[in-house]
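One chain is shown next in structure tokens, namely the form predicted on its own.
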Amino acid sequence: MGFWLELAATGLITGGIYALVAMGLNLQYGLMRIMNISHGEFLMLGAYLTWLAHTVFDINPVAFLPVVAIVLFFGGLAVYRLCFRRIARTSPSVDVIEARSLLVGFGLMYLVQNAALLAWGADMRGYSYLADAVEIGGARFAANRLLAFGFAIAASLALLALLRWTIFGKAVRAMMQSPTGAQLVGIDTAVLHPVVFGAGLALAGMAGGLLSMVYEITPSMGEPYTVTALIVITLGGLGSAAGCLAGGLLLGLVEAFGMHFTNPSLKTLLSYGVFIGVLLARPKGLFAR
């Protein structure tokens, strides 16, 4: 029972981690169609500041994701007015805006990429952090995950209760639904455009933040993430938050008992399967309304 327990939890912790990065993509494609493939590299970022921060000044991990949260919000206010500011106001069309967010996203990818080889190099990076063995049920887990999802699902849960309960996220969600509508009644999308890309860049560095607390971390770790949340999307529904955490909850689950009952090695193949699952019977996503 407990090795089944403990199965079950490494897929939950997991796919606590992909829902908060794909909740972040989700924000920016949902409501913009910003394609943003550069989306993991800001993971990227908030691993190696979070890493830099903890190994050159000594600070907590847990107590630096808000700085990290802060930082890679400002960061995606700038990207988002250098880089994606223009396409939104001047592409003719939804599927123009798609097609050209995608390659100004290939770009801002390996540009982010090579400035971190610059900075760290390509050798991997880590610290320890409560790498200590908790037990519960009869399973074992390293302490560092149990916080990271601890975290993530309380990030997570924090996001849907903002945009279900607060003035800002009614407009997120109005905007989603019906942009012009959302216009109409006075919602100044000049404003909220570069905010929701913001929040969505703190919410990739926060993954990082807690992804560097268990993992060794390398400049190219950012790609992965980026196609894994758009698989989480895709299952979840576009624009749907819950379904964003419903879906990075179950895909963890699927890899994790995937993975033990044929070959470790196919966890990419596992994730493209439930991919081109979901997308030939329900196209809108698992959860989608």
Partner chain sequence: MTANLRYTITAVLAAGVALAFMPWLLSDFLLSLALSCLMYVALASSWSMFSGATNYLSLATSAFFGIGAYVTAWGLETLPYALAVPLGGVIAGAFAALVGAAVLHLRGAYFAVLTFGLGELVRHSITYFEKTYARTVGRVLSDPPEAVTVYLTVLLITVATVATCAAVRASRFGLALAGVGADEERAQTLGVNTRRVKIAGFALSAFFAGALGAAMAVRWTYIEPMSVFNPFIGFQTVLIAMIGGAQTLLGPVVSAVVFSLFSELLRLQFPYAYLMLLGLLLIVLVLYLPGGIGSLFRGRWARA
Given for the second form:
Amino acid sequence: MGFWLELAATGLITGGIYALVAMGLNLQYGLMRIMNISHGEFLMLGAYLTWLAHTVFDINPVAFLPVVAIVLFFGGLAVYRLCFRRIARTSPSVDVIEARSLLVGFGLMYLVQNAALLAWGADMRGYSYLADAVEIGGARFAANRLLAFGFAIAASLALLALLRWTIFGKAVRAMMQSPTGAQLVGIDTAVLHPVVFGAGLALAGMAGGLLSMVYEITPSMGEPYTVTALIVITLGGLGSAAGCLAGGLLLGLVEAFGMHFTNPSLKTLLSYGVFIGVLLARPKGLFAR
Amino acid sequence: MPEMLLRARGVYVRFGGLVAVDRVDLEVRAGELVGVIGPNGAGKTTFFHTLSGVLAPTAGQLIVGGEDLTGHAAHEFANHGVARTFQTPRVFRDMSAEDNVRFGLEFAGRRRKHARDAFDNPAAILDLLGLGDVAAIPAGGLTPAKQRLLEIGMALGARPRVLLLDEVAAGLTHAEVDATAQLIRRVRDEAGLAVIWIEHAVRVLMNYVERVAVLHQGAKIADGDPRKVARDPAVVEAYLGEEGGGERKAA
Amino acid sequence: MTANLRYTITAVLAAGVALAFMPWLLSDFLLSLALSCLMYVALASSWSMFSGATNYLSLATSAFFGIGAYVTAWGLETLPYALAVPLGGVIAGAFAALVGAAVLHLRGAYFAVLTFGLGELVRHSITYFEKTYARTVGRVLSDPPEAVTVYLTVLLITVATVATCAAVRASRFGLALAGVGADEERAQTLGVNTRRVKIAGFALSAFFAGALGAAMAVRWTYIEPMSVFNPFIGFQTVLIAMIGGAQTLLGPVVSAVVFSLFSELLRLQFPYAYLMLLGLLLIVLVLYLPGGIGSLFRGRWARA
Ligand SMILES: Nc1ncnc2c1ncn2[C@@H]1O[C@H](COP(=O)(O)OP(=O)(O)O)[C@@H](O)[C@H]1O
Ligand SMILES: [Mg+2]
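The form predicted on its own done, now the form predicted together with the partner chain:
Then the entire complex follows, led off by the chain already shown.
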């Protein structure tokens, strides 16, 4: 019993992080048609910031999370201003916006990842924080994983609440359903777009900060998370934050159990299998009506 | 009786909770010029999407030249002789006007000959439309009015048997509308096509078509001789909400 | 065949013949430099053939390249090199057709991100397969062909790739691909079976990448998944093609030569700064010159 619980919990813990990473990307894509392939790179930046703060200035990683979020939020505003705003303004159609922002994201990935390599080298980095095991219901978990899970879920739920109950969230949802309609009732894209883009990067950065407590980090750690985020978006449905949370947790579980029953080196195969299966059978996501 | 080219039976389209096209039947024979009118949002464009295979109807049946194409992809509709224009022009912006017309000739148009080989090369089609002098210009650089004409040229390149025109006269002056209508009649006569012509503004169509169908909130409320349809109480009622709908330009 | 196409293909063949003498004129170092140039010319051209025309951003080049390389790694003991190379292309092409059939009906962004992870997927699968069934992590090529043979093979593939690109651009198939890139639905309403065209284009482009992988594999005497599925190869290809202008014929060719040389010269001393620069260059170009540098020279010679 303890073993199965542990397996399920492992899956949920990874899944919580997946959800957090995917949510930002999903909002950006749903709202602006920006599929930012460099999303994982900003997660990596969040991880490195946290690692630096902890190892150089001895700052508690958890206390540092809000700083990571704020730094990446403003970084996101800058990136939006410098790159994506121009694309949105000069492209003749949404398909062109999508194609060009993919390429810019690709360029950003190269830029950011190699900047990190230049700054910190290719070596694995890490630190030990709350690595002691905690026992819950006969299952043992590293404390930092539980913490990461808790924060990931809390941040995801906070975002859901924000979308559901605040004026800002309502504007974002209105915008996704009907861009022209929302503009008619006075929703201002010039504010909404950069803010949502920044928020997406802030979420990715926080996920990176949480991951740095659990795993070793490298400049190339972000890439797989970008792919995973897209898989989660596919599972949960485009533009749906709640779908993302469910999809992320589900994917975490599928990976954990799948690896247990087959082989750990098949993890990528498993998530790809899920991805392609869902794309073929339910292209609008598992939870679409 | 001329050959039945297109038959829509009980076509029904739902977007979530909204019924955009509500069990519409329409039959078109070779050589016919049929108008479809209806207020904005009546479902005309959506109906065309189903007739051209761009959108599979939620329910209903589409028979093209005797063959049931319900649920088939758009290129099969094209290959069976259905060609259309889009309300907002969707020309290939980076290709020259000539290549835009050639495109249809290379694909759907390759399988057929027109009854009279008047439109077998891009130059002839462009000349017919009065676009001969802009043949080499990238289509994205043409004025919106010319892009709309080019849309017709692209469709003619596909050597259609059924030509679907979505608000090709929108935004034109009275004289231009008249010229476009003459053109459409000429094409219809020379190539023996069936033409279905959507227009939002009532008056535009009534003078030029022999038969008109009226869509209102997705449903067909009238179908027949334009003069009779114009006096049909249900039609008058439908357009009443739109005072002066005849003059208003489509969105 | 139009006069223009005949002219282009003649030029490509002539260049090929001239380059065939290089092994006897160049030092070993320069020859290996020439080999990298040829490889990127072929990769960037074949990438542009599909992705440049259709605007479907494929990041799968390294997956196809790696598949080709593994065909050589597995097959070279029983097959002659001359057979392993086309076989690598065919298998990569078949794989692309399979993947394409599953995902090419989706929006461009899904396609891009899916292909982004494809190299990883294949790499993991092969690693798993090798560990479980062959009980090895890499393979040593016992009897690799001569450097001259490799060079001439790669040259042949490159010439074939560029000539095919030119021919495709002038053909109905090329027009259909361009239609998909311009407005897929509109192309469909004019009679293009867009799904089939996309799958065929993707597979054809993968064929050349796979053949190259198979031909180049023998340069490593020890083949392991980590080195032949190097994502860098695929990324570099995209950057080169986009910077040169993926909708032109000559843009990717020139760009590939220039950047392969830069890459060899700068990568050793300033590896990260060089790659940062590439990324930055791509961003600036997409923002201010979306057609790539080649689009500045949209003369007859660039469009073929
Ligand atoms: N893709 C779509 N999704 C949801 N609703 C749609 C879609 N396309 C059209 N509609 C709705 O269907 C109705 C009919 O639209 P349309 O066919 O464009 O009308 P018309 O061409 O007669 O003006 C409108 O209410 C429109 O808002
Ligand atoms: Mg309409």
